[in-house]
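The chain that follows stands alone, in the form predicted on its own, written as structure tokens.
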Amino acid sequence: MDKIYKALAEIVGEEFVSNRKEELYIYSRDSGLSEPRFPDYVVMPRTVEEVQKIIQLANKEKIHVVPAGASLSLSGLTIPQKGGIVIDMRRMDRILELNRKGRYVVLEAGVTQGKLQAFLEENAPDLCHSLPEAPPSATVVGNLVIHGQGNLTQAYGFNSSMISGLEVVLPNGEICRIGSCSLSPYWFSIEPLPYLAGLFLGWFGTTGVITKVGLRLYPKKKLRDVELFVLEDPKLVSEVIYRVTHTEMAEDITTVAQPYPLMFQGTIMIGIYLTGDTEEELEFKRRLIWSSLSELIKAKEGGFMALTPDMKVGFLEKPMSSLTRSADILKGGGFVYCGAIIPIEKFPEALKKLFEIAERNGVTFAHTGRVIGRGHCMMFAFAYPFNRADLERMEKAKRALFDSYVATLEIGGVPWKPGAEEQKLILERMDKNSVELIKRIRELLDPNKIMNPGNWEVEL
């Protein structure tokens, strides 16, 4: 396959292609528990035209292609299950346009969350994007492709709902623009055209390679604060969330339940985030939220926990580094989770499942969650730390993770960013006509079956 290496080098330059095992090693795994698989090549394009040529080459030679951002999904979505070419998008890291009045930005697929955040702080300090709880090295497009969530999710829905345009290299090598950018120089909206963006979001790179994205921005308030509501009865969580979202005063609502530190054992903490341009605005929102929960407070079903300024610093950090530290409570460098998207009223059942799974598999656990939309659903994480030096603990965490995906489906939820094995569980339970439609779309767009094999593979 030396001719493939030479062809890739001609496209991107020899400096940006490799078939050396020590460099392929990096792309053969992620930070989760998926089995490693080595690619044959890794290539780092700089332009959409280079991506196009790589895809055309892959089609000609019938070589598999896996597009990758920062490979931080934890569920093996960018591990090359059948070898081939990994396209590392991180050289495509330009922020191409800021439309301040239209509140959107256009950027390439390799732009990281940290770079976009720093860019906005310098060039548009009154605007922000929905920032996920992910390392700054995570790519913006990578988060959008998996329907990620961020601090603005409660108000505006999944981060993928905030897209205003796409540029995609299709599996046949054609370059396609979606949204207003397909017929206008402006990237202001996907609607009211046919919603073609849905062909590429949630598909894990099996239908094309996203090279550019238009992303909506939102007002960044001058002040931000947090209130922590604590209760013991999981059955009351949906009621608390319903009342708080009904005020429409919160920027973000999160949930936490974990056995450590011991002071948190047996409690559920609901973080309610407020923003405002003045202290008066913050206080107005705070009063409405407190008032919405006054009956529960008077009934002694729950109450607000006093937070010192030092404690608030950690809660208000974006993204919260404390989540990373608490995730690795075993200090073993390992952490995995099943992100279950569930109806909020299913919270008690999900928490009970988490306790049962952890006990059955002999693992410790943690839960974090985030309200999506105004209470339309939530992300409930079944989370398990493990020690990478302890193979037995890793195996236990793997079993607990799989059980969590099964439990998600049992309670009527949908697994978020599932790995290949979990995708099979979903397809087995999905409406058969929907499965057939997935199959037809993939066959239509990718007749040579080169794109990220092992993901959303339909066998009827």
The other form holds:
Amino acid sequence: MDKIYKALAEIVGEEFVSNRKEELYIYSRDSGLSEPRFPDYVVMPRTVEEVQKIIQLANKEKIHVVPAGASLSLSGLTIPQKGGIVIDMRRMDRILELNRKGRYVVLEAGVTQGKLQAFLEENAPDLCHSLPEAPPSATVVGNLVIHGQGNLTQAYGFNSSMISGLEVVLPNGEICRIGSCSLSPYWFSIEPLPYLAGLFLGWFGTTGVITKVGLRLYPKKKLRDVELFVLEDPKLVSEVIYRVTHTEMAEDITTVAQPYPLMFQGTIMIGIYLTGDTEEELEFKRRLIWSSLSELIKAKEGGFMALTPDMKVGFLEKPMSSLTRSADILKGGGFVYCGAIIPIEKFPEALKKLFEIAERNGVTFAHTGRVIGRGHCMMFAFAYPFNRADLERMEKAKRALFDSYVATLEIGGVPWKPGAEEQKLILERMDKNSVELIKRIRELLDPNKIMNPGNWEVEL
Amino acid sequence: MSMELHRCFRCGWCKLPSDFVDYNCPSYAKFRFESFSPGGRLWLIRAWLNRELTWSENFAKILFSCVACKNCAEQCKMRFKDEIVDWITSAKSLAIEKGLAPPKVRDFLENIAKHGNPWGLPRAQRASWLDLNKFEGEEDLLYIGCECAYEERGQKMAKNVIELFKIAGLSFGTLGNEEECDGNEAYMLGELGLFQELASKNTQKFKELGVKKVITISPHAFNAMKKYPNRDFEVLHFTQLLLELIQKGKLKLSELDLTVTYHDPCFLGRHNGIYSEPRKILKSIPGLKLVEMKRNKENSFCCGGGSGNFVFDLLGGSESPARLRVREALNTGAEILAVACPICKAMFEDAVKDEASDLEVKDIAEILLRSAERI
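Show the same protein again, this time as the form predicted in complex with the partner chain rather than the form predicted on its own.
Below, the chain from earlier opens the complete complex, with every other chain and molecule after it.
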């Protein structure tokens, strides 16, 4: 038996380590279009101490390590670019603490969005976390580590800004706590200490393995509703967002533009989600939002679309399964998207680019988006479904995806959760001193270069 | 099949129940590698068919540890959801056709083909324990099934059902040693030829005897017979008939001070949509308190015994589905875990022993009989 396999089996137990071809095959790819790259081992730890021992072993053996959640980024972030050990974190799935009055929860890195959602439903039905539209099998930490967004992002910013504490295994195997939990039993705040959390968020596992997280919870109102504002002129989208966010009455604001069904062609739909504990509260918010858009309605620039109860059910589902279902639009089991983080006034430019890219590459497309903060920026998705059994279509979607990353950078945006190739595009354009800082931080934290190599790799 | 497999996105909804409370795919919950999830399994089947992967012992384990509980089809959000179990069954079928099935699976099927039961026990033993007249044109045929005929715990369950039918004054008989395997596991393991043969034998036998209505004890038999081509007889699960008997006043029930939780068998629940009858029976017993496990009805978590795993048990061990389910039952505070399937009963009784738990596993007929006998 090879010595690394044996050592891993001693750490986690033989049933939770594999170097069998079936596991290596599955962990060599995700549901997106990144090239498969095979790991040498897959391992599933249960405790932080086991993670620590795996990292210590990796340092000793100079073998690469790739931490993984549900591998649902669609951009290959947990595909081992240079082989090594994939650490599937999903056996660490305990919710350790709920502080109801302090509105935070402490959980292990393998807890899924669905499990946390169900836990809160049962134990704190008046609280919720910011839920992304990813499938419920996605992990909470996976979303945080890529600076994901959720239904509360419009009100409170990126989900990663809702972190109240972290436990991390550093690349040298040390266990490190960040925030109030580093000096107190309470995981209530990252601030006011030096902001070390930034060393681990957005780095895609290249600076350590997050093993626990403290996450802020927010009031969950008893009622939730959605209004759909429809307009044709993309230039007015930022105005609509500005007006609605200014009321501070919306929970979430999303955008959709797609060629199908035909009735939606040429339109942009802005989903405005409202919550309230009473019908009166809901109605009050609804009136303020309608009033904020009344001038546009009077000028016939747009209007609210009546939604049937069936349509509302789909829009109000948490998370929305229709987004997952879009992977089967071409009966093909796949879609990819470039999530561009852009200033809201760049919406028309981004939409124009999307149409151009789709036409140039001959691909089906869709746009979905979400407002981040009170209109401080938005995530604009250039999305392309593809057919996994049609190599030509896959190639076209891949080219369209790459063009979308380039377009994002051209219009002054920042690609969200870019894959290894797209990270290079970003690093090429980034301020040289910022790039140098990234390099120095990685060298300092990970002198043996074991952590998820191929990602944020600076070659100066 | 290979034309459609690529449609799986591997999004993972299929692993969970509808409220997401925990993993609900038995093989994924047990092994935790993505390869053992429904999506992982479908991607591996596609890779095998495309010759990207060759057959191996591990792949065989991945394929045959699918218990066909149908949670994946219940929870999948795609339009092809109803085909998922068939795709996996087709892959098993192909493996069997190519002679690649693991020895335990092969023996299981050979025993059914040769001896009419998965253990290879003599046909003469099938009804040796049964003190009941053979079917001679009675109103109902009670189909005992392999799991009840050859397994002591199943026999006890069958005796409970028979006793209740007698109390209710039902006219019924059995086929005794002439009973043939129902073929459900052959179907789910992809041995469709064997299934068709068994279906044909049973249909022919029922026709010869003039059987109009078959009452099954096992939901697996119930499911299989529903699939029989050219079926000209009615099939009921025993819980459906018991409820009818209670509602007609043919079973008088006395008080039982018990707290019970009920486990939905996959082949009664998700495969055939029968959720309310067993619950109505339990609720009809005065004093009995029915408490639900978190995962119930469409979200029920399988015992891990389906698709032959009650014999070759690829999912055994400290985190087996049956042991996980027993822990969930214990969390309800119930003293009894009620079942409506002889396979679930055996799986849970073993799990309770392994967990060193005080929880009692009782079939619904036993609980009902206890109440009925007190009158």
